[in-house]
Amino acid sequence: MDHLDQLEAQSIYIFREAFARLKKIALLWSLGKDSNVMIWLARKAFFGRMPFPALHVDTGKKFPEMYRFRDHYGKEWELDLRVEPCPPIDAVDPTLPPAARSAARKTEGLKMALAKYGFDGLIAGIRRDEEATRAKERVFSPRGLEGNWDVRDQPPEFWDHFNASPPQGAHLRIHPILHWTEADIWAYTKRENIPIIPLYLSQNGKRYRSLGDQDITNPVASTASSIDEILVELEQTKVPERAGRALDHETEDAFERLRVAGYL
């Protein structure tokens, strides 16, 4: 197997482990490149159809292109799509910086969805190379009763043996692409011909490397107008993937505070 085959096989194994060992799971669909790859992998893992819901915790602030993508491919891929709202900004911790406070709405919306559906496992498309806090994650990551994450209390994962037993009333986060890189995502997207949102490609000298809420996400300078050009750019750039996220430019501990509280 080549590198992408190995990544794919490991991710499919993680999907099947989660499905076999947990009672009620859902895949968190943020509509971006990583979660689209996850849906592709899940459909491969289960012979063409994902046997659990795709959950979009919707802030109502995504780009129009993202909503069009969701509505089109939710039907084409025959997803059991659950769209759940987020609470207003007034319901969020006022001590957080502005972008972090806006992002924290998704944490509260996720808690509401968990209470509504009773999921004991949530599959999320985070990667270790994205951000330093995410680099501390496990593949099967336990959450507390309030959805909180204790970075100092993570189970060991030796030789692909995962702890898939969440505490009573709590849930696990499962991360099938934790071991992938940004370049891996794009190389696999190209190989598999996975649909993408056009915002990832350069328009007027700028493109989005990471997509989030429209009011707290900005494009970066780029001339990459195809996946091949993106892959070349990634070999040369020193600009972080999340450089366009306002959240990542606020106080040093803002992102970690969000993640400890249950953010993705």
The other form holds:
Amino acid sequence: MDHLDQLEAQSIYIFREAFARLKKIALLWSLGKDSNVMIWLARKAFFGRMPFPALHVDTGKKFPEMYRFRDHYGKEWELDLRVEPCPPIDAVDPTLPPAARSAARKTEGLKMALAKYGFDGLIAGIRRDEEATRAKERVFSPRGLEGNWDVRDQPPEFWDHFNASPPQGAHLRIHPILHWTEADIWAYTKRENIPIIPLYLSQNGKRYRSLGDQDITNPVASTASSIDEILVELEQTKVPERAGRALDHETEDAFERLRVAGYL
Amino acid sequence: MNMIVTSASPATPNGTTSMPNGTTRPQVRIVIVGHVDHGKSTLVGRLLHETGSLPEGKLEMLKAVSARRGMPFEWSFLLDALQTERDQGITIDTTQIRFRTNSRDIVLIDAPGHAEFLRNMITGASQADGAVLIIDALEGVRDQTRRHGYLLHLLGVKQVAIVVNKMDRVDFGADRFKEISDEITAHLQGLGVTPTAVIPISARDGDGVAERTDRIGWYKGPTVVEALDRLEPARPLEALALRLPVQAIYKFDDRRIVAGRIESGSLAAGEEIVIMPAGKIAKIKSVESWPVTPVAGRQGAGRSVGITLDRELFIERGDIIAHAGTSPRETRRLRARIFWLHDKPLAKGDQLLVRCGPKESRATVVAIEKAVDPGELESSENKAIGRNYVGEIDISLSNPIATDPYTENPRTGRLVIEVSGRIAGGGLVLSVDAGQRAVPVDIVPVESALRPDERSARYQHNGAVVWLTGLPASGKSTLARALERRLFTNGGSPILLDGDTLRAGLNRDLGFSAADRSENIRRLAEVATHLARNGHIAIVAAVSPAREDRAAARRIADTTFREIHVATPAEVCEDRDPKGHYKKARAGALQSFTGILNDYEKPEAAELVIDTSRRTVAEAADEIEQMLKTTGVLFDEVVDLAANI
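Complement to the form predicted alone: the form predicted together with its partner chain:
Shown next: the complete complex, the earlier chain at its head.
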């Protein structure tokens, strides 16, 4: 087994554990490279079909290319797609800095969707290498009744044994690709021939490394116009993946505050 | 060079590292332990340098940093620098550092941080193939040295190299070295661990690390690098017996797919498998996948697979798929070495949830044999295992589970314990008491609707286990069949339990090791006893060579047991040889055959002894019938049926 085989087998194991041990789960599809790989892995785990809904918590501010991608592959992949709206900006904590506040709409949208469907598990495509607070995550991460994450009181998790009993009304975040890196995602996307949104490839010397909402995501300087070139670029770059995400840079703890409150 | 590798990547399942040119090198995982300040980081820094594992420019950078601060160069700065980088970059609980010896890829499992020492030590070092225990030559063996030795023993790490560091501080004295060497060797041997080497070194100056310098000219053993080079990797998971714990059964279309991850061994379509704990047999029809299916070829340890079977069987999550003959043991009772992380101490009588792979079972702590604070190494009163303590416990399970001792299979031989839905501890399966009856927790046997006397009235006999033992071809099966026919003709209810017949089904998962033979006899005795309790006469025909196994069968069947020794002389048996077994065994083609090697233990107090070379079958059946009459199984007189209606 090569490195990608190992990552794949581990993720499939996590998907199957989540499906077996929780009653009602959904996969959060943000349309980006990571959640596309997740859907692919889910279809591998369940032999071609994903036996739970794909949930897109829609801020309404994604790129047109992303909406086109969603509508096309939602059908082609036969997903049970649920598009859920987010509340307006006024409904969000005004003490947050602007970009974080904008992003926090998604947290609120997520809570509404949870209340609407009663999911006890949400599968999310975060990775340890993306950002320091995500590095401290568990594979099965319990959330409080308000969707909050208590970073100081996380249950022990070892030997691929996961805690899967959320308290009544609370839910778990399941992270099947926590152990992947950005380079792994691209190498796997290439190997499996998973479709991508063209915004990831360089145009006029710029490309998006991480796709979020239009108003708070910026492209980075890059000449990588194919996955192979992206992989070469990743070996050399010192620019962090989320450099183009405005909310990560507003205040030192903006992102941590968001995550503790239930953001991905 | 990528030196820091996060532990998030799954371990290579086959214990090797693929090389660019297609060859493989054994990969060995080690942990370095020892008293604080005895020189762990210095040794690691030295090892990285001596094995050429440092990134370019790193050494020069550290030299410059030391010079700027006006400090002498210290090898331990190197590790500190790596840790700082790590803290600022990817933050992961435990981290692994790689370097290479001549023939091995070494993965150093770094388990720092005293507060979380136990969790890290367990999760990290429990996967180590070997350890280096470091001792300061001046300070000698300290409490913590002994503790670490004890922990290694607890975790089952058997390959331990001792390094006696800072030999420069004792003028490289051979006497001092020998003193320490003797003391630590005695301590470890007391725990059942024999050091693979005891090496005098000065990590700071490099003596004994990669080179045997003049200053330790009196020392003839291996250097640290050579000692690491000799460590044996754990047996590759793929080389172990097949274990596929079932995660789920999917029926999304017309296929019924059994899904799970292969923890050890390998499988391929067409192979016969056994599903434990039920012991059902099936063949693998196909290995399913997506987008291309089915997949051809063997699937090995580490793969998450889906298989279909050639027949519809009831299978559920937590069952273990194995190959017949090498299947795991089913048990309701096991002994485990655990570490406890919950605030409330674990006590005898506690009710828990145990998870062994996808299988879960409620469990009760039957006994606490040991409770040790790994920090202080004081055994408490064995009443409870406190938070962050380790201990050995006996647990009784409400559902039978199939598992292996961790020494036989590190993947299936481990478990976690849940309290209120949260993992509260974990540990290693030390032994599986397959033969021991569980303390009933919530098993309520359902009694028959019929009374024994109702059955006896109909059959004109009491229930019994008639156990025919003797050499192969002594005539057991022939006698058993004659007895069966006779009892049936007289209106009784005899049932034949032939050893070979049951091995084709119920006992198909068993081989011919002493343990498997015992288990075979135990199962025969259990089935026979059940029949006897329900008024039937169970006629068991089985070689059952071990006296102890037959004694166990007698204990199970209790007063219903009647032993008949079919004592036909060995030469006559071999001469008869109806199944050709003796001939095959003489030719060496039949392993573990009882008869030729004379491992048959005769009964000493059988109810009846019959030599079939001196009796006809009818005469022998008469004798048995007579014995059953005199021992109260068959009724001499006709019972008044009306009295029982």
